[in-house]
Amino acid sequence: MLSAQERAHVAQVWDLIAGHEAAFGAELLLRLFTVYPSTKIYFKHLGVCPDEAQLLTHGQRVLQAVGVAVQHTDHLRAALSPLADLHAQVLRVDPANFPLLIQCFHVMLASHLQGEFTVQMQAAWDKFLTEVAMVLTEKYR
């Protein structure tokens, strides 16, 4: 569970990146696959070269669900349950592939947050994202 500060910080950091969630979105994506290109295989209807136009309204899909995320963060199981059956169940992403993600969300906060992006921030999304991501793999077992 994240403590009043930790979720002060996800939300800070959430204030910032809000309203760009395609293009943030769109990067996550894009490093993703550039630094693990064994993740592709999982958005095969982006084609073997995604055009940005896909990346875009990819990226905010995935944006849109960490929003949602950071809006019920005590009610993550309830908020999440519906991503975590595509995931487990329709789409069957490995589960190691989410802290690949997480990685590369680091990442992207920080290149474009930077001095923003403090320490103390980092370890809450760190804490939030991997909540995040174990919430998604519950539907595995």
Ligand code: HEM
Given for the second form:
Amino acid sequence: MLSAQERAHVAQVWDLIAGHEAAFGAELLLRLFTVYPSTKIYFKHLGVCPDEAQLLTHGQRVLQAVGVAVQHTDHLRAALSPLADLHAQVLRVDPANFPLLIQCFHVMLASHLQGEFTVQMQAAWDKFLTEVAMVLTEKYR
Ligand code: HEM
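Please show me the structure of the same protein in the form predicted together with ligand HEM, now that we have looked at it in the form predicted on its own.
Below, the chain from earlier opens the complete complex, with every other chain and molecule after it.
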């Protein structure tokens, strides 16, 4: 559960992302597929080198879902339930992939926000994204 201060840090960063979900999301996926090529096995339909339109479309979906999570930090399980069904029961994404995506998320934020991305913001986003990942993977059990 995030503290009030952590929620404020998450919201403050989200204000800078909102409206740019496709661009940020595409960069996130490009980093994920390039730095951790094993993640690409889940996206065979995107081709070996996904084109920009494909990255933008899926990236936007992922970031919009993160935006929903930002609005529901206290009710993540309910807010993300259909997405949890999809990842755990339909896509069967190995939970080991989520920390890789979180790592890329931090780098993506840092590359855009630079000095504005404080240590406290990173800590809050790490906790928040870890909670999101837990919800998206817990339905295996
Ligand atoms: C699909 C969000 C992590 C693999 C999706 C969709 C969303 C989403 C919103 C589209 C759902 C729909 O079309 O109804 C997220 C979020 C994540 C996350 C918020 C973590 C914070 C991952 C990870 C992987 C992954 C780590 C694997 C490396 C997939 C795949 C699809 C998908 C294969 C289906 C793509 C398609 O049908 O074109 N995800 N995801 N996701 N996700 Fe995730």
